[in-house]
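Okay, so here's just one chain, in structure tokens, the form predicted alone.
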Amino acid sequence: MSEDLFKVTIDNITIDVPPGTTILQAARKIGGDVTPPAMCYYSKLKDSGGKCRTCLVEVSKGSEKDPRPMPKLVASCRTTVMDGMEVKNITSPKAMEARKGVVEFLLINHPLDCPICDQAGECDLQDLSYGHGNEGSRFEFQKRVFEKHDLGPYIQLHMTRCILCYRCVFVADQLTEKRQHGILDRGERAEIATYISKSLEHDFIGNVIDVCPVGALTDKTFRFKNRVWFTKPVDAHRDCDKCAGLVRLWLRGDEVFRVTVRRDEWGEVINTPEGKPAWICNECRFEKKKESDWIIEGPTHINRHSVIAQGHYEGLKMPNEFLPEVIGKKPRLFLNIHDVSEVNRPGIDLSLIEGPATSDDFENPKND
């Protein structure tokens, strides 16, 4: 092992990582089920993490120098590794039980409106509740109700769905010159809102839609137009003087229903070839809704377990036709079955017509 690296073991899998790496980042290097879920952490946003508590893990050994276990579960997105640290995630009953409680807490005030929510099919909370939630809720009281806030011409806020992850606040802080929204009030009355009913109109403010892990912030230009699993995602780009222009188009036929950033396997925006986050501007997101505006690179790779992968046969290869190679020429099929079935017209040889047969090629008693 290099002197500059720390050895950390997560769920009995050992990996070497540089000092300053968090447990969550180390787990992402391993990948798979070892990686704790994260609803508030976003690697491209400074100071994110530590709010949702879904990434709690058990540290069974602090380090080689101090092997004592940590007395409580820790947030893996905020806890840095030490040399010799041993961590339990899915192998820890305590961590799994705590995560189950966190999910139940997040769902206490969350409305049961998945059938109408535009985030359905790509909602992190939906996936989290499926993997770690209960079948029912013990909450019997009225859920939170908020006044409606208009965030401008492009962004719709549903505060009842918000889990206060702060991601959209960090996006506005770090991508715009002057943030115009944030968390108002405290405790159970805390909510995302604009200051004095201002509109969010910065060129890059549309990225708050992409970082939202639930359906609290949605695209007004896409709302109620289509389900995400009925659209086909393709990677595309264009020359843009404001952003990198690297996007994901969601198509149905030739129609572009929406434009989003390209996401990596953790649901975060990808990096540009220069190593910077590939955030996109409002012009690319909301105004370039024609396929001719973009250079299509190819179908997006979608995890086969995702509902979005339904009907998308990316990389599907049809078997090669072997008969021409065997007989040395293209076979000709003789489909004149008129003498037997009296289906096709006597003067029509179905094997010689251009393209598929149509109604004009068959007998039609109504026209005779």
Contents of the next structure:
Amino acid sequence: MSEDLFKVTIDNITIDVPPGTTILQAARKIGGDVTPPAMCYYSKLKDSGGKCRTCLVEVSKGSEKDPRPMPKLVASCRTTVMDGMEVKNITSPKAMEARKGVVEFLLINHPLDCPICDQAGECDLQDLSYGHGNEGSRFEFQKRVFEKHDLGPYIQLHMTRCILCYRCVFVADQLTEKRQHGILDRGERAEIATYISKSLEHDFIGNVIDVCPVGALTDKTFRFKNRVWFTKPVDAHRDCDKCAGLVRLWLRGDEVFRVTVRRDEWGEVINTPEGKPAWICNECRFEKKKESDWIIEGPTHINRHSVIAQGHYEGLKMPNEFLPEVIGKKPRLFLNIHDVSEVNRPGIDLSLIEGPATSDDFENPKND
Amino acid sequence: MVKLLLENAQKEGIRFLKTYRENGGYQSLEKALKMAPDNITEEVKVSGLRGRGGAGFPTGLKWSFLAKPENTPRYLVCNADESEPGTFKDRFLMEFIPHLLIEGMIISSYALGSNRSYIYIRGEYAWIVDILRQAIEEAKQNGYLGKNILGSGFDCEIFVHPGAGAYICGEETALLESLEGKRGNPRIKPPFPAVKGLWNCPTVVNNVETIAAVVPIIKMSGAEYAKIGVGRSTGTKLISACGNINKPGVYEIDMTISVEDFIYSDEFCGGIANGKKLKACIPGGSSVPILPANLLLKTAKGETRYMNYESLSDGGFATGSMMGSGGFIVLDEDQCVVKHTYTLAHFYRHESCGQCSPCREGTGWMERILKNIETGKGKMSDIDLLWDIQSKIEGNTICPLGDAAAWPVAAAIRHFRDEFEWHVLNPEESQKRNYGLANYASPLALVS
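May I ask for the structure of the form predicted in complex with its partner chain now, the form predicted alone having been displayed?
And the full complex, kicking off with our chain again.
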């Protein structure tokens, strides 16, 4: 082990990471269940994180030098690791209880309109509440409601669904030359807004839709056109003079319904080969809606736990390489119906029977 | 009773430099400028002065944490954004003896090496902004501010910056954001202001009273200052007493006085108004836990409770409270704790910045439930729900506002649960009168 690396233990799994890594990034290196969920943190956006409090973890040992535990739960996305730090995420009842509370807080003002929400199926809040939420809500009051606003010709803001993660504000701050929108008002009345209903006009402003963890910012060229799980994602590219042109097309048949950035396994935009985030420009996103505009690279890998993966049996194969060795014969479970039946009559070749096979075919074999 | 800060507060014309100087003003500054800056920090450390803004962190220690990189300016910011309900001590200090703060600012700036220091004052104190600016102008004309102060080679400018009326800007990092001209959202710590504060430079943020207390410390030396008071609660503390008492006002105490003496003696609060009995008290500003009379006057162990940091927090939050910022709010037997808690919950809902989810959503939720209970629409399960909500806010937020919103609710339920239950069980009667009549009146046997 190099001396430059810090040893950090998350849920009893030890990993070496360079100094300056946050607990969340270290946990993402390990992957799996020990990774805290993040609603507001976005590694490609500077200063993001720390706000939603879903990634709270317990630090049971501060570092090798100062082994005292931290008194409060800490936001793992903004806390850097120390050498010898021990972190408890899913093994800490305190952190899990706090996370449950945060999910409940996030949901009390969030409309449960998933059936008509365009984000449904790829919504971070859906995943989070499924993983950590309660089955019901204890909130018995009116939810906060806002009018829908158009932020320019392509983007619609539905503030009622917003969880105030500030990601879109950081996009507007960091991707565009001047800040065009921010937060107005405070507390539970805080809202994302442009200053007096201005439209957002910038070549890269469409990326606010992709960073939005919920359905607050939606693509007006896609709204209500289709459910995400009915569309088929493929990776594609085109030569664009504004952006890298690396996109994900969401197709149904030959029709391009939607163009988004390519996302990695954490739902964040991928890097270009040059190592910069592959944000896409408005032209690629909103105007190139023909398959002929794009060079398609191939189907996107979608995690099989995602609802989008339903019907796409990508990478599924029969494990017949090893099962016969284990059980000593060919498994019946994976019997191909076009193979010769071993069950009834080994001699009957089903592929020779016209139409569906019936019991008559077995009892009165024509070709026995 | 020793008076260090308010000794000359009532003198005619003390607001102006001439009278202030005639009464010994700016002598500490002259003395301090002959000392080395580090020795002033050492002197403050020896004095045991603790932050008077609420948290009670040792000031000398805070000063010594200040990073001192080469070629980077350092800043001193005075937190005069005194917005805690029940606290008005800084207002008194700045309004009557502004030069005490200015003198303290110059000494502290010299000790910390800050050439540009700021007073961030709450916008509602509009007339005090003028008073302070006038005092700064006077100090400048007399060579106490500006270039080469009193021939010491030290330059210092002080700017007064009025806030725009947000409670959250009293939190030090939100204050710095606001001072930089941004939205007053608290920053995520670490880094702490001592490393990266105003404009990413090392910064110390201190309360008005803390900075003012540096003047007597330099005048009488830290060791002498440490002899006043008791234990780790050294020096004097300004208490702004209000509520159902005969003599509300700002009092300077030396932290050896018992709570009972403070409430009932004629020198201070002068007893409960209209001959009523004491029911409860918030000893340190609205965000610290409320205490019923029996636990206020005596600790859970049966010892007398004193007006100092240690004694008020004796027993933790289960049976104690906090010194806080010294906003002493007294409730008599006629006051309804449910309504009182609802008022505070309303305040915190209104003042939450909306940055992190537990505070943004939780404060509004608690307020709505409390409103239901207060207006006779509550359910028994609401009380447990309130308890659960506050426990999920506390400690899980970016800044202490979440804790400040959760503690009053927690303490009210902890000590006055039967009053909440009475509101739920007697919805009609609760609209006509308040529960609590003498139930918590002093002297009451300690409930074990």
